[in-house]
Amino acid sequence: MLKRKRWLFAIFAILPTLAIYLWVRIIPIEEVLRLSLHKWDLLSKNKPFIGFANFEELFHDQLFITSLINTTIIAFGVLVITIPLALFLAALIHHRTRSRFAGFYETSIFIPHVVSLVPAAMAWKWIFDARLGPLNAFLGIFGVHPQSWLFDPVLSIICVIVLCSWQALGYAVLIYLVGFKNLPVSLFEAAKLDGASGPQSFWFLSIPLLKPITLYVSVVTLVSGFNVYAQAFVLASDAQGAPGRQVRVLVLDMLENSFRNYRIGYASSEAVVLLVIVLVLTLIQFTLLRERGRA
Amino acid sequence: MSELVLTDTQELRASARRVANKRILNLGIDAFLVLFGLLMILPLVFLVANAFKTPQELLRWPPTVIPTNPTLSNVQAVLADTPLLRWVFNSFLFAILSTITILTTSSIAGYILGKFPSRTMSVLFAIILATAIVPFEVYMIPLYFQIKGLGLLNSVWGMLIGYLVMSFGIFLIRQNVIHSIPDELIEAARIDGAGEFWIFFIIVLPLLRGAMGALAVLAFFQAWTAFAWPLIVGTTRDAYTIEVGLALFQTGFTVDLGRLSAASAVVLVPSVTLFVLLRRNFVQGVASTGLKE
C-alpha cells in the first residue's frame, strides 16, 4: 500500500518532464525523420511520400556538397588545432597548479568559451578586416601583402577555424585539467624514482592514461564543429552583407533551404545527414572506449 | 676526510643548481602561460577598447589598448540606432526563464530517476540520454513549425519552448542524488511520517544546492549565447535576442566598426563580469560534463 503510494508520487512527479520531452524533443526528432522522406514545399497542401529521393538529390546538389566539405574541414581543423594545444596547455597549467597565477590561466583561457558568440566573433572580424585589421598590419611588418581574409574562400575557412578553435580551447583545457587531477600520483612518483624526466612521463604516462579523455573531448569538439553556424554567419558575410556566403556550412544550407526556398522536406533530409554524422562519431567513441575496457 | 667534504659540497652545489634550474624552468612556464592567457583575451580587450575610440583612432597602428580620447559617441549612436536594450532584455528574460524551467524539470526528474530505481526509470533515463546525443540543430525545423502552430513566433515564449529541458541537467542532478543523498536519510524521514513532497522540498533540494548552482550557470549561459534557434523564432526587430540583433546589425550595408564594437562591448562586459563572479560554479558544472561515460 505504502509502496504503491510512493510509486504514484514518482510517476506523477516525473510525468510533466516526460511530457515536455515528448513534446519538444521526441516528436520533433521523429518529425524530422518522417519529413526527410516526404516532399513538402510548404506552399503545397499535400506532402507526398517520396522515399529517399531527397537524399538522392542532396548528393547531386553542389551547394550541399560544398557545405558538407566546408563543415568537415572546419570540424577537423578545429580538432587538429584544439586537442594537442589543449593537452599541452593543461599539462603546463597542472604542473603550475600552485603558481600565483593559476586562477588567471584557467580563467583567461576559458573566457572565450563562455562569452557571447556574436560579440566575440565581432572582435575577430575586426582583427581579420582587410583594411583596418591588425592582422594585415602585423603581417605587413614581415613584408606579407595584405590579404582579404574574409572574402577569400580558402582564407575565410581558416578564419572560421581560428575563431572556433579559440572558443573550443577553454573547454578542452578544462576537461583535460580534470583528467590530470584524477591521474594516479603514485605512478608518476614511481616514474620519477626510475629517473623519468617531466616530458618523458608526460609522453609515456599522461598521454596514454588520458586517452579516454582525449577521445571524449575529440568527439565533443567534432560534433560542435559539425554544428558550426553563428561563427560562419558573422565572419563570412559577403560584400553586400549577406551572411555566410563565403563559408557555406551545413546548418546554414539547411536553414536556407527551409526558410528561403521553403523546401522543408529537403531541409529535413539535410538534418538527417547531420544526425547520421553525429551518431557515427558517437558510435566510434563508444566502441573505442569499450575496446579499451576489454584490453 | 677532506675528500668526503668535497663531494658533499659538490653534491650540495649540484642540487642547488638543480633547484635553480627548476625555478628558472617554472618561471619560463609561468611567463609562457601568462602570455598565452593574455593573447586569449586580447581580442576581447581590443573590442572593448574600440568601443570608446574615435574613427581616427580606430585606424591607428599599432592599436591602442586604452583610448587616448575616449568617446561615448559610439555607444550613444548604437543606442539611438537599435533597440539594443530591448534585445538585452529579451535575452535576459529568455535566459532566466530557461534557467528556471531547466532547474525545475532537472531537479524533479533527476531525483525521481535516481531514488526510485526500477526498470521503467532506467528505460526513461536511457531515452533522455539518447535525445542528448541529437544536436538541437537537427530537430529545430519541426520544432519551429510547432511554435508557429501555437502562434508563439516572435516571442520569448516561443524561444523558451526549445530550452525547457536539458538532458545534461537531469544527468547531473541524478548523479548528485545517487552520490550525495543517502537512502537511509530518506527512509528515516518516511518512517517519521514525512510525505514525499515534503522530503523532496525540505530534505533533498537543500542538499543539491551545489549541483543546482552549477547547473543554473550552465543553463543561463546556454540560453544567453543561443543563436540559431532565436534567429529563426524571432524575426521582428523587437523580438531579437542580443546575439541575433547584433549579428543582423553587423550584416547591414554600412558597417561602422566603432558602433559594432560599442554594441558588442555593451553585451560583453556584463557577461564576462558574471562569469568571473560565478567562475567556480561554472567550472564545476562544465568539468562534470566530462564525467559522462
The other form holds:
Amino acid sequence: MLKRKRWLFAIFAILPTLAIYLWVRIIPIEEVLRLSLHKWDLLSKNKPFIGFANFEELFHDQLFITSLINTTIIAFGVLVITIPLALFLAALIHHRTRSRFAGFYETSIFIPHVVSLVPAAMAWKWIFDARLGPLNAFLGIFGVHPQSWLFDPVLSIICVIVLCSWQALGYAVLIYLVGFKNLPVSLFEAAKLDGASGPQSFWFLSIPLLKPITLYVSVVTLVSGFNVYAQAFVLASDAQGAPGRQVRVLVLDMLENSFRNYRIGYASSEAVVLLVIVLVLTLIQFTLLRERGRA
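Could the form predicted alone be shown next, to go alongside the form predicted together with the partner chain?
For this one, just the chain is written down, with no partner chains and no other molecules.
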C-alpha cells in the first residue's frame, strides 16, 4: 500500500512537467509534421493535403540544396576545430589547476559561450571588415593582400565557422574539464611508474577514457552547427540589414520561405529534414555510447 502511494505521488508530481513538455515540445513537432504534408500558406484560404510533394520539390530546389551543403560544411567545420582545440585547452587548464590564474583561464574561455550572439557577430563582422578590419591590417604585416572576407562565398563560410567555433569552445572546454577531474588518478600514477611520459599518458589514457565525453560534445556541437542562423545572418547582411547571399544556411532559408514567401508548408518540410538530421546524430551518439559501455 505504501509503495502504491509513493508511485501515485511520483506520477502526480511529474504530471505538470510532462504537460508543459508535451505542450511546448511534442505538440509543435506534430504540428510541423502535419503542415509539411499540406500546401499551407498565409494568403490562400484553401490548404489542401499534398502528401510528400513538398519534400519532392525540396530536393529539386537549388537554394535548399545550397543551404543544406553550407550548413553541413559549417557544422562539421566547427566540429573539426572545436573538439581538438577544446581537448588541448582543457588538458592545459587541468594541469594548471594549482595556479592562481586557473579560474581566470576558465572564465576567459567560457565567456564567449554566454555572450549574446548578435553583439558577438557584430564585433566579428568588424574584425573581418575588408577596409577597416584589424584582421586584414594584421595580415598586411606579413605581406598578405586584403581579403574580402564577407563577400567571397568560400571565405564567408570560413568566417562563420571561426565565429561559431569561438562561441562553442567554452562549453566544450568546460565539459572536458569535468571529465579530466573525474579520471582515475591511480591509472596515471601506474603509468608514470612504468615510465610513461606526460604526452604518452595523455594519448593512451586520457583520450580513450574521455571518449564518452568526446561523443557527447561532438553531437552537441554538430546539432548546434546545423541550427546556425544568427551568426550567418549578421556576418553576411549588408549595410541596410538585408540578409546576404554568401552564406545561405538552412534555418535562414526556412525563415525566408515562411515569412517572406508565406510558404509555411514548404518551410515545415525543411524543418522536418532538420529534425531528421538531429535525430540521426542523437541516435549515433546513443549507439556509440552503448557500444562503449559494452566494451
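Numbering follows the first chain given and starts at 1. These numbers were taken from a predicted model, which means no experiment stands behind them. Basically, rigid core = biggest C-alpha set you can superpose within 1.5 Å across the two forms.
- Put the two forms on the same core and the Cα of residue 280 is off by less than 2 Å between the two forms.
- The rigid core superposition between the two forms gives a CA shift for residue 11 of 6.0 Å.
- In the rigid-core superposition between the two forms, residue position residue 24 carries a C-alpha shift of 2.5 Å.
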